[in-house]
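Only one chain is shown below, in structure tokens, and it's the form predicted alone.
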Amino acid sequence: MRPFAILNARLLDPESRLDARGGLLVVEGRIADLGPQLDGRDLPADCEVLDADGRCLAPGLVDLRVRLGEPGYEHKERIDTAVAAAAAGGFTSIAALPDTRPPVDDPAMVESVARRARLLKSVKVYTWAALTRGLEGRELAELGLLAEAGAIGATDADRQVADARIMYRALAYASVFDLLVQTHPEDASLARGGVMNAGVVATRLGLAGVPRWAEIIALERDLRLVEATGARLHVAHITTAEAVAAIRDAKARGLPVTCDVTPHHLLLGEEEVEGWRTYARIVPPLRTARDRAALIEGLADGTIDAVASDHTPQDQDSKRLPFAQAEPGTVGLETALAAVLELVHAGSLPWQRAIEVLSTGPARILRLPAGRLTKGAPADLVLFDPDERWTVTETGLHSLSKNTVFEGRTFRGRVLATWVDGRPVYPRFRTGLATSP
């Protein structure tokens, strides 16, 4: 692999705190050096030299929560075009979900996952399995066996394990092996049958609702669980103000406790309901402008610990259906990071911060070698320019199914070129951008 050099970039490395003009150097798939002094001088003999002209360049972005569609769900994504999306999108790690068909709940399913992105050569993809036997929350999946076949964690997906005893027995099992569990937290009795937030814009549009106390009650059982096991639990998917100031208790109570919010629920609210939009068919639902501003709060202190995607893709049958009738979810691998960029542009989110939460701490949840610029670390870089602007369409995505709630909005900030170990798997060099030989 020929060395190469990106220079005069804005490097932004959150682990580091480093944020500073000068340049980075790839040797065998590494980061050799970096820094303001690397500025052209001294470099390898063959070494190719991309000039930045002043962009962002970036640790890899690494996403919790992603689902491939293979298998089962072929005609939703795949995985090719779930790697593809996600490196057009920055990401270089990505961990996916196991409600495919059949679930992810054995270690043979955990190895053809990983084998057969390996053969892709792109994205790293990492699996997450099952936490019960066919996601049903009856009877718990062979933990130990998952983590040993390489599942980074184990989770019933969007699927709450009602039955508290199982869920018990399920972090208590988890603790033996370390192995970390992530919990959606919604109450299914209280959820049961609502297709958005309850409120006065459900109750206009004559549809039924998931009432906030849904996500607070589950998440304050399972919270309760983890101080009785001492467990590790990563709560995904949090949108309520409620959520907030109960994970900042535990944190303070020092439970080994992660959260995590998405793109769509820090920008959007229930409104976005409003004529019937199935795009905007969230689970869990969109809530309130309150929430958000605790949402934006809690990310932005620290207590939320990173930002997931959550792409879920879905085709157009799925979502061309009554509401209440239509599938949950929407793509996002693509507009994660310029979605984020706005709360940065609109002064909410620091730079370093805004990097953190979509690499360094997804990174550090899942205890992976990503999300970091310093020597000898492996390649895994995003460049992008802050001050582009592009708006989101359904012919610009990658991802097999269209369905983004993003549809039609302009954001600031585009990634430009993604690489994994050294290798370019998303280039977009424009112009400004220039390479040499």
The other form holds:
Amino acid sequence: MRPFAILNARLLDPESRLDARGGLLVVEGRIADLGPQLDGRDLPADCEVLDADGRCLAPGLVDLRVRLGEPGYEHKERIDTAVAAAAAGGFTSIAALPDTRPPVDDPAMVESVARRARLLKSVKVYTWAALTRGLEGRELAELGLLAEAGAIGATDADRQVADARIMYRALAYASVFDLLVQTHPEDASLARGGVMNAGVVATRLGLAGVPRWAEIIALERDLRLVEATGARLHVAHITTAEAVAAIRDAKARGLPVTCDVTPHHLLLGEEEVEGWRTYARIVPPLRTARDRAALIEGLADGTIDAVASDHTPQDQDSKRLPFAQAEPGTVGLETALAAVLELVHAGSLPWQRAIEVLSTGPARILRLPAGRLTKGAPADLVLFDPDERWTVTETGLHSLSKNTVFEGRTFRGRVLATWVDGRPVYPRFRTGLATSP
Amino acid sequence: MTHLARSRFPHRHLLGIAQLEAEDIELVLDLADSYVEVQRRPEKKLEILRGFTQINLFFESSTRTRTSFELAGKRLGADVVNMAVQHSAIRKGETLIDTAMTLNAMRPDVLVIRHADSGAVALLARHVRCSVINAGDGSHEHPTQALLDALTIRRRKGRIAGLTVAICGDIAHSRVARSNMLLLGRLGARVRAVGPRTLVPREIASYGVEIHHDMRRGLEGADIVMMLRLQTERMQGSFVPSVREYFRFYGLTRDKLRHAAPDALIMHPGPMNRGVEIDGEVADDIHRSAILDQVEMGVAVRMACLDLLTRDRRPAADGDGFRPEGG
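Having seen the form predicted alone, I'd like the form predicted in complex with the partner chain now, please.
What follows is the entire complex, opening with the chain shown before.
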């Protein structure tokens, strides 16, 4: 692999607080040098050069929660299409959820997903393992063996472990292996049957609601169990102002807790469901303007550690149904960065923090060697134009399924190129930005 | 009428009361009034929908609403076909949208649809070229029921504006309640929602209605007492503890009715659960109960809806279709 340099870029690295015009040199898949001093002189003899023309160069994005479709849902997504979507969205590392068919509750399955992903030589794919066998919430999965097989953590995905005693044991047991546990904070008995946020809109549409306290109650329980066990807990996709407050309080008490929010919960509310729009059928449900304000505030002040796409592909037949019968979820890999940049353009989030919540933050939660622009680090990079406007269309997506809740929205900020270990993964060909001196 | 009455119905479908303005509602009611008279003649059949095809597509079983729509179509001269889901391909895995497209290819002029899911009728309407009438979708709306209730009230009380209407029972799951709250509010009635907290949640107040959990206070001075049907599965401990407890606190009895206005009218969309939400004796009181009027008005209102929705597709010679007696 020839060395290459990206010059004249706006370098953004949250870890070192770097935000400056400069260059970055990649040799043998790693960052060999970077900074304002790198201006094209003193480059290796056979070095390729790209002129970024002032566009932003940041550490590749890291997604905490993605559904790959394999095994079992290959008609909704495949590993190759998911990885293509990730690359197009600027992601260089993604973590796959275990709610496949069958679920990833066996060490052999962790290895199989990882192997299939490795063969694609693209975005790095990590695997969450099931927390309980079959995601059924009754018996512990083989957490130690799953961790040995390479699982980055354990979770039952969008199922809450309803039995508090099982959850207590899962946390206690996982702590022995220092294994990260991820929880879906939604009380199953309160959420049962609900298909959107409980409130005035649900009442008018005649749809059953999921009350906000389904989240708050489940979260408060799990925070107490963390207190009891000392296990590391990551709380997936919080949606309410009260949950932000509860996490803030837990962190102040020193609990080893992290959490994330999705781009759609940051930008969209329950009114998206008007007209029974099934693309807006999401678990957990889209909430209210007050919640969005609290989530953005929590994201800015560090209460919320990361943004996760919750990429959930659904084929047409799963969405072209009466609202309550439609499968939940939205694809998100290809819109996550643009959605977070919308908060930056609105003045709600500083540039450094935007990159941090999409890259450094999730890498830190998963303890991955990613999310940094620093000498010696893997050259996982994303180059994006912070101002280019583009409109989300189904045909523009790389994901096999096109169920984007952001359909038709015009964003400002677009991914131009993505590299993993110095290899260009998006666009797959040598980037159109390439100019040789 | 003081305002300039509309003669055109500016909607292709009737999916809910939410889409209607007061003028639209009055247009339906005025026309329905004249159809009441037609129905009382020995010769009830008109020709204005001759050659038109109406398909009644019922994904949820219903005898009275389906029959009412069937009679309405036939009395206007339409060819009416009933399709019950038990006989259709839905059971064989065909999707709702496939069914809509298949029926669309048969070129009906009106589809009357009932479905157990909120929004399902609107979804179907997006995939067909004919007019669609919502005959009840989930907990969302049942617009013709609200229109027939309004017609019943207007004929018995001479007006709707200014009346106090108490809607009692399972408001949370009721499409009849939703359509009625919208319609009665739009025509200027004062509406109350009466029932236990589990069946009348706070969000119901967003319809601009007063909420009462004490039935006696909810009925105080009411001109209209509209009872709703309580589904069996909701009265066995899930939403209310038992039938007898429900009847004790929320069943309409002669005693509770004493709190309403002396000439209060009792209504029920049927079918009634006697001894659950309503005392049999009260339901049968011909001076107070408008329950059979409602059934009669149902056919007239549905005739009016079918007439109005098809007007722009009928020959110009037909003019405004049926003209009231002497008109």
